Each structure stands twice: as C-alpha cells, then as structure tokens.
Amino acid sequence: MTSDTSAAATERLVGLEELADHVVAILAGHGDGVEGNVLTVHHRHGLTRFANSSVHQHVREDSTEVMLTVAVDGRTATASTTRVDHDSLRALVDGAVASARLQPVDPLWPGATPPEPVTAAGNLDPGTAAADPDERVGVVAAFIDADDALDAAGYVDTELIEAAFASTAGQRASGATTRATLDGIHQTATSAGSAHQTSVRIADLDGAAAGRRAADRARRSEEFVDVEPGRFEVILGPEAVSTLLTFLGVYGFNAKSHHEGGSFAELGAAQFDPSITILEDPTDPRSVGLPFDAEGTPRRRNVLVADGVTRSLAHDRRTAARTGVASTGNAVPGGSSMGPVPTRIVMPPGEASVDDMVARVRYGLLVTQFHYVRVLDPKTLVATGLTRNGTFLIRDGAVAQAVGNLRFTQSFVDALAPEAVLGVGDDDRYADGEFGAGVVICPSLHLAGWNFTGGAQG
C-alpha cells in the first residue's frame, strides 16, 4: 500500500462523509417532521475488453453519487444526483421534500436510521483500487497465451467503491471495498469454453490458469452429440450453482417476498438436503462488499439455511420492523419496491473433488454454466434456461464427450431438496451468475436429478 494511494482513499472517504453530513444539514433546515437517510458513493471502474485474442477497449469511469430518502410526516420520496455542488444538493433536497409532501403516508416507513456502530471497514486492496490498464492487460495476455491457437474474448475489470452514510437520526458509517474480475472464453469454430475468477485483489487473478481451463473446455466441446431431453443426474459447476443461489436469494430469502406470500421459505422446515448450508458472511476475508447496506445498517453474518433447515430471511429496516426482528443489513437502493436482497451469498464447501463426484455417476451430465435463466413460478422457483460453454456427458464414472446445449425447466428448490443432493464439492470460489460478479461464493454440486426439456432451440 503506497502512501499516495492511502492518502487518496482517505481524502475521498473524508469528502464523502462531509458530503453526507452537508445534505443532512440541508434536510434539518426544513424543520420538524422532516427526516431522512443519505448515502454518498464514489465509484471507480476500470475495464479492459478483449476479442479475437486482442485488447480492443479500455474504459475508466470515476463518479460520485448522492442518494437520498426523505420522509415528511411519514410521506416518503427518493432522489439522487451526481452533481455535488451546494446549489445542486439544495435543489436535490428541496425537490425530494416537495415530492414527499405530495405522497400518501407510507405505512412501512421505519424512520431514519438510528445510531448503530459499524465496526468493519470493508475488504479493500490498494493495488486493485489503483490498478491501471497495463495491469489488466497482463492478466488478459496470460489468458490469451494459454492457447494462442484459439480465439479468446472477455474482460478484466477492477472496481473501487467507497461510501459514507448519514441520517437525521444520528447514524454515521463509512467504508470501502475493491473487486477484480476476469471473465473470458476460448473459442474454436464450433465451440466455446469459459472461465471466471473474482477476488478482492487483482494480484489473485491467474490469467494463465483461467485460460487453460477455458481452452480445455472449448477443445473438448468442439465435437459434440445431441442427447434426448429428459431427467439426468447432474454435476453442476460453480457458475451453474451460483445461478441457483442467486434466484433463491432474490425470490425466496427476501423477507418482503415472504411477507407477500411469494416465497418458498418456511422457517424451521427441513426444505433442503442436510448437506446444504447457505449464509451471508461479510466477515469472510474473500468478501467483496461494503460493511453496511443502503440504509446504513451494519451487514451481519446471517445463516439462511443450516444443515438443510431454513433458518432466516434477509431483512431491511422495513421488513424487520414489520416482523419484529433486527435488520440483517440487506437493504439495497430501490429496496422499498424490491425488498431486501442477499448480495453476499456463501455456500460452504464439502469434501468431494469434482473427479470424485464424476466417478460416482453411471450416466449423467456435467454442466459448466447456465444462460438466459428466467423464473416461471416465483413461489416454487420453477425456472427455465439453457446450458452454455461446456456441457458434457458422463458415462460409467468418466466424462465421455461433449453434448449440445439443452434447455431445462426445473424447480431450484426441488433440485436441492432432502435426498436430492448427492455431493458437495471442495472447489468453492467466487462464481459468475445471472446477476454478475462478486455475489456468490459456492462449490460444485452433485444432484440426483435435473429436468432437461428440449434442445437449444426450445
């Protein structure tokens, strides 16, 4: 960590804290009956894209945003701006207050966030925060060079997020986090193989290892056979498992959805196989994310499923007040309509290697990744989607050959039900999913059955 980097980060955080306090002071000028929460965020994003085995784009964006929620005698409104001069901030507050006065009373408004200590600062790597295009290109080059006879495409990006929160009720919080991601494919004329890595530190990205994995999948998929749709025993790679966990979080462990009767979750019920545990753990040293949520509530360890039993939900202050529990720190911007969402999901690993799990399959499929997944029934989480970037037939305990992409229609809850999980892999890592990088840490899973209902065309 260089002194220049440390000083720059400190200056930005101090500036964000002052900015949040300034907006609260403007709010206070509107008198009694007006309260609110202010979140200020500085976002630095660096992106290097490559295609046809060549870098073709570098992008860097630095932005600061102020997000405001106000309540006037229980009538609420939200507003945001990227203009941080005094006149623009006063216009932001005045406009939000005027808008709130025109709204009906919000019966679920829990009040401005009260003081609560935020003891963590977030996982921040100075090298990632200061990463330049040359460093990203180094990762790209290693990925491409892993098999320079194939065409490679994808991206490497780095992200710094710094934030400060202030409320009229006295809550104050600040923190920062970094993320680095490599996501790429190697392609033959007829096939593609993918690989993904995400970490708090860009130094953790191993472009050569990811490139070898993607190239191997592409070459093994170059010649494939089609199989008849049906119910298959499957081994799902981390990317595919990440998709399951993301949808379980958004639709099932969301306390707002649960209150409205749209969630599968039954607290205290053994809804999953005993081998399944799902939690959020912001204390994990691998965790990408701020130490507090959009309402300034500290993020906390929250066990959603323990040994197959559904134990908890994700709460923001609205749902927590309605339920009579404490918020779990899962408020997201716009959460009054969306509800609280788990964004740092962890599934702990098991003891089986992928090779061990493959060896136990007489006839089934190894699925690397799902694509274009859409929920058909939110209550049961029946979803449909496609396989992508490497699907392989398993026969007599060995990976036999590649198969063409398949469409599935499957309940994600049923797929993880008691006696449906035959193995949990030891290969847990950050995996890409439907909603992007840095959301889910999970291993591969060996499942008793998965319903494939057609080919890629339907």
Second form
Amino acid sequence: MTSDTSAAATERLVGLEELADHVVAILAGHGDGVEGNVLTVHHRHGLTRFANSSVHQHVREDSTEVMLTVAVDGRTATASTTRVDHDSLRALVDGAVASARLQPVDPLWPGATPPEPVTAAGNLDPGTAAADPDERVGVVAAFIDADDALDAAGYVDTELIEAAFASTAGQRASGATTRATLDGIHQTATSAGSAHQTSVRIADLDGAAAGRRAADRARRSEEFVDVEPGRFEVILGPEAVSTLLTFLGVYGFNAKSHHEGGSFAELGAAQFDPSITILEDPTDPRSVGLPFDAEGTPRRRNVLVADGVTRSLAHDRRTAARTGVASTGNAVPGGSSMGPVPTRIVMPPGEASVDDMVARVRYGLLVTQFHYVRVLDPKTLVATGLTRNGTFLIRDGAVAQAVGNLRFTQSFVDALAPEAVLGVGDDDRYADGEFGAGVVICPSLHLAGWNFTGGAQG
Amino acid sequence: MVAGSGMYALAVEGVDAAIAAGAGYADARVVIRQQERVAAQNGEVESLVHATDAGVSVRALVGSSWGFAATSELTEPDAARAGADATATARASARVGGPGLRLEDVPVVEDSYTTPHREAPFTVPLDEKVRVVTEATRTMAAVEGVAIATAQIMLWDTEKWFVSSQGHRIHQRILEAGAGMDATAVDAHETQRRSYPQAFGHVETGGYEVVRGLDLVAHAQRVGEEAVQLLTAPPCPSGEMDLILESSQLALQIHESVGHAIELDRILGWEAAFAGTSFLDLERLGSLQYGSELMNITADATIPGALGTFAYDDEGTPAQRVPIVEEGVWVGALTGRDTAHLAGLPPGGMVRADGFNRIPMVRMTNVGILPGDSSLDEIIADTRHGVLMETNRSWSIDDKRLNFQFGCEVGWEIVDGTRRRMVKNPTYTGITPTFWSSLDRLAGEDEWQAWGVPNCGKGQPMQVGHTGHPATPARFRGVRIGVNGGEGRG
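Having displayed the form predicted on its own, please output the structure of the form predicted in complex with its partner chain.
First the chain shown before, then all remaining chains and molecules of the complex.
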C-alpha cells in the first residue's frame, strides 16, 4: 500500500459522493412529488488472458457510471449514463423524470431509500487497487511455469469498485472493494485440469500452487475411461458446489421468484439435509463486494438455510415492502425485473477432508467442476450440464481412475434433500461458478446420488 | 464533451499515442450506445430503462499480444492516455509471449453507414411502447391459470467511429429493435412457460417497425392459453425417434453446435479455459463431414434486417457472405484479421465488441442454414412417429461443442403424419456431427426466417453479442428424445 494510492482512492470516493449529491440536487429541482435514488460507480478493471501458454489479450477499463431511479408521484423510470458532465447529467435526470410522468403508477415502488447507517466501508486492498499489468503477468507466468510441458490457459484479473449512493430521502453511503482472481487450466492432448483462487488481495494469489494443482489434475486425467451414465454417489468439489448454490440463490432464494410462485423455497420447512447451512455473509473477512446494495441498503448477514431448514429469502426494498419485512440488501442495478439476488453466498465448512469423504465411497464419482449448466424447471431446479476439468471414478474408498466428461440432469434441491448429504468438506474457499468469481465461498460436498444422463458420446 | 464531428479526432488521438508508445499497429473506437427497455408484468409497467454508455478504447498490438484500454472520459488527453496504456499493457505481456501476431490485409476505407430503417426507435412516444407491453401482458394474465405474464421491447441505437493506424475512417450507426413476451403457469409441482415469438424475444437490425411487425398483442391470448395447457399435458415420450424443430429452435441449434464451433479463436485455443475449444480441427477444413447433404450453412453479414448485419466489423473489414458448410462438408470459419493470418484463411469481417469498453473478438454474424424444398406441413405429414418441438427453454453444450441437450417449451407428438397431442418438458440430446448427419427434411424459403439472438455470451470480461440465425423447420431422424433425469419431472 502506498499513501499516494490511498489519497487517490479517497479523492475519487469524495468525487463520487459529490457526483451523487449533484444528481440528487438536480432531481430535487423538479419539485414536489419527485424522488429518487442515485448510485455512482467507478470501475477499474484489468484482465490478463492467456492461452496456448502465452498472454494473448490484456485489457484495462476505467469507467464511471451514474445510475438513477426516479419516481414522480409513484410513477417510476430508470436511467443510466457514463457521461458525467453537467449537461449530460441534467439530460439524464430530465429524461428520466419526463419518462416517469408518462407512466401509470408503479404499485410496488417502495419510495426513495430512507436514512440508514452503513457502518462498513468494504474490503479494499490498495495494492490490488493499484495493480499494474506486470503484477498480473507475474502471476500468469508462475501458473504457466508450474508445468511448462502442458498447455495453459486462463486469466488473472484485478478489480477496484468504488461507489457512492444518495437518495432524495436522505440516505448516503459510500464504499470500495477490490477483488483479484486467478482462474486457469493446464491441458494435455486429451484432458484438462483447473484451479481457481479469488481474494480481496492480489498478493494472496499463488500462481505456482494453482498451476501445480491444475497440472496434476490434467495429468491424472490424461488416460481416462468412459463410464455408463446412471445414478452415482458423488463428491462435488467447491467449483461444482458453487454452481449449485448460485442457482439456488438466483431461482430459489430470490424473493421475487418466490412471490411469483416460481421458487422451491418454503420458509420453515426442512427442505435440506440437517448438515446444510447457507447464508449470505458480507461480514466474512474474505468477502469481496460493496457494503451496500444498489438501493443504498446496508448488506447484512442473512441466514437462508439453517441446519437444513429454509429460514429466509433475499430481499430488495420492493419485495421487502410487499412481504412486510426489511430489505436484506440484495438489490442489483436495474434489478426490478430480475429481483433480489444473493451475491455473497457462504456455505460453512464441515469437518471431513476430501480424502475422508473419498474413503467412505465404495463406488462413485469425484467431480471437479460443472460446465454450461441450464435450468429445465425453475421451481424444482432440475438442471442439466456437464462435468469438466477432472472427473474421477472412486472405487473402494480410493480414486481409481479418470473418466470422460458426463452430462447430468438433476434437481439441485433433491440433491441436497434430507439424508441426501453424506458429508461436508473442510476445504471451504472462494470457488468459481457458472456466474463468475467472487460470489460463493463453499466446501466440497459428499452426496448420496446424482443423475448422469449421458456420456461424452451421447 | 466532444461534439459528433470531434469523435474521429478522439480516436486519432488514441491511435497516435499507441503508435508513439511503440505499438506496431493500433486502432481506436469511439462508441456512444443508447439502449431502451420497456417491460411490463401482469398489466403493469415493470421497468422503463434508458441507458447511455459512451467512451473511447484503443487496441494496440505488440509482438504476440493485444493490449486494450478503455475510458468513459471523452476527452483528447484521456484518449491519448488510453492509447499509451494499451501499448504499455501489450508490452507487459512479452514476459509470457508467443509467436508474433500479424494481421491479414483488408481494404483501407473511409465510409459511413446507417442501418436502413423506417422509424428511428427513440422517436416513437414512450406511452405507445408502454401500451403495447401492458396490453399484451394484461391479455396473457387474464387467462385463468397464468401466474406471470411479461413482455418487453428492446431498442438500441449505437454510433461508432473507427480509426486505424493503417488509415481506416469508418462511421456506423447501427439500429436494433425487438420485442418478446412470455406467460408462465404455475401449479404445486412445476412451472410451464410459453413465449412469443421466441424465448428471450426476437431482435433485428432496423427501426421501430420491427416491433410493430411482431404484433405482441395479437398473439397474447394464445400464448397464455398454451402455457396453462402445458401444466396438464402428458410428458414428452422418451426414446429414439424423429425430431422436427421449428425454425427458432433450429436457429439456436445452429448457434450452439455450429456458430460457436466455427469460431476460429476457439479452434485456436484462445477461449479454452472459459467457453472451451472446438471439436473442429483445421486440418480437416474442406473434408470433415459436418452433416447431411441438406446442410448448407453461411455466415452472411449482408442479409437485410438480420441482427448480425452491418457494413464493417470492429476491425474495419467489410461485411461479407462466407460459406461455412457446403452439402454437409465443413468449408469455412469465423475469422478476424489476426486469427485469419494464423490459419491462412481470408479475413471474414467477423470481429465485434460489446460497447466501447470491450476488446473486439470473433463473433457470429448471421450464421444460418440455407432453405430446402419442403414445408413444415409436408414434413409432419411424412413423419410416422416423432415429436415437433417449439421455442427454446434450456440449452447446454460441452466445451468442445459436441455433446448438447436442449429443452423446448412445447412439444407436439406426431403419429402417422398428424399432430396427435401437446406434450410438456420436451428435451433432446445428441452429438453434433451425428445429429446434423441425421437431417433429412428442410422447409423452403417461405418459412425461412432470420432469427435474432440478443444474448450471446463470450469472452473475459464477458461480452454480450447480438447474432443472427436464418433457419427453417427441419427434421432429424433417430434422435434421443425425452431425457428427464428420473426425478421431480414428468
């Protein structure tokens, strides 16, 4: 960390606060009956992408965006712009107000966000905020050099998000966060193995360790056999579990989906095995993300499933008002269609090591990662997808050999149902998932059954 | 703030700074994109969004790596800074560099193009758009059993100024418009959905006349009724049988099992860690049997009104029609200037970016199948036992674009040449070349439609692309149908 970096970050946050206040002032100038929320975001993102064991794309973005939701006597409109000069901002506000005036009353508009303290500032690492291309390339080089006989591909990125929120009702919030991710594979002619690391700090990324892990998986998968599809006992690695949890969050714990009858969630019901607890926990010191949501509501710890019992949903201010509860801080930008989405999902670890879990399996599969998962029925969360980057047959308590990728068709709710979970791993960490990095912290899981419905050749 | 005439100057500033910093080649794009989305649910406005994103980006080539820098600040100093950053970023990559990249030659042009249109999309009064989506959703929601009815209108107006260090000066204004709606019926056990005109809506290049042509309101009653009927419909039969796809599902089949597989950057391994690679090997270009002799695929960026239509791609290469599969044989790929040079292929003008802040990459244009000589009615009449599937509901394919499984919203069991009954949860699965080799009937030009897919994800950072897929109804023999996972799903 350098003092120059801290000063620059502080200066920009002040700038974002002033920008948000400026837009609120323009909004207030439209007179009585006009209210709204303003979110200003500065995004700095650097991403170094490698393939065929060399860097081929290397990008950097610096952008500022203003997002505005206005209500005129309860008639709402949303607008955003990356053009932050005075004339553009006035045009943004005037256009949104004019649009809103033409609309029917929005019955679900909960009002501009009222004052509520945001006590956290976000997890910011100045070194990551200031990371330069050479630092990212250094991590890439270590990953590739871990086994230079193999073919490596993936990315290393660093992200800084700074944001300020202001509402006409008096809420003010600001904060910043950083994220650094290494996601890569090593490949042989017939196989691939992956590794993933995400942290608030780029200094935590260990390219050499990740490279060795990916290369080991690839080499162990080089000679593989195809197994007949069917129902298998499985151990799912953190990447595979992360995908399950993401889909549970988007489709099931989303209060809008629940209200519309499209969610499996039944509050108070023992829908999962007692070993399953799922929560959102922005207070986790590993957690990346801003301390408030797109509506300026503080993010808070929210237990979605406790010991197998569904306890809560993710809410924004719209769904919260409709249900008569408080928002859980899950509003996403432009999210009135999508509804509130959990983005800081945590599954606490158990006590079993992966080796312990493997030792308990007579005949089953060890799955590293899923690929291209899509939902067939949102309510039952039946989904299909494929395995990828290392799938292994377990026989008599030991990993016997690699198998070819398999297609599954499986209800994610049924997979975690009472008595369906045989073990929770002790290896919790940030895991990659279908919707990207920095969303889910979870361990491996040992499950009684998983429906594989096709092999690599259909 | 820079006026329109100054946009070229910004781009030139970025290119000059990149070259001055040592890049062997550089180009810059200034992009101003406006988007409008008007959505309703159950007769009420759900969201009314207007978004503007604007900025300048510079792409610089040093050795084997592209460097790319983007800023939302539209000033000459910021454009110059982006140019210098792009070169510095590319240079940093030299530590883990590969063979040097070279660009295939393309004509250096100065030109301007605007999408042909009748009604500029943002000049149509907002309340008229609101009326369409609220009335459509009100009609669907009024059908007993429909829980959720949604509709949306989607409009884009994108202006971009492209400048390269080789002398390109190209201004384009691309207009895109579309709409869609769906009804969801829910019971205690499942949800069923019907959409119109296809899942996620249909988009074309053009003006608001595209939205008018879709006439959402006229189709709303049927869509609502079919969603409810699906709840009590019998499940799709399982087994190997004939599969008939209506044209929008065939369009998605083409997108996933042909369009992505023929992207040259994937074939070369550039997308290996994320989206995956391709089962295609360049050594078999010109000889690989991709499908039956009825399979003729082109990538054609010149089809009027199709979503992947433009005048120049984001490298300044002219739009063109490229043969991809001829009588079942793989003959072409989707290329950019750099990948084309690596593979020894002509540059196809197929590189585009999602906005100012994303690096241009190989993208589908209008990848579609040429029509046959049959018709859907004839195909049904000629089928002894099979399922006709309509409107995509789910899609999944492996990282080599071989093993796929699709779900559709509705199926119709075909027995002895007639539609016997509606069936729910229809799915089918297959392996790409085997599946395409089973194509034996293809409808003709009358039923040929250039479907638009506005949600194609690719790249890191993720880019959402707009692609077109001309298709007609088609029949495939002996396909594995009705994969349900064995639990929780009828």
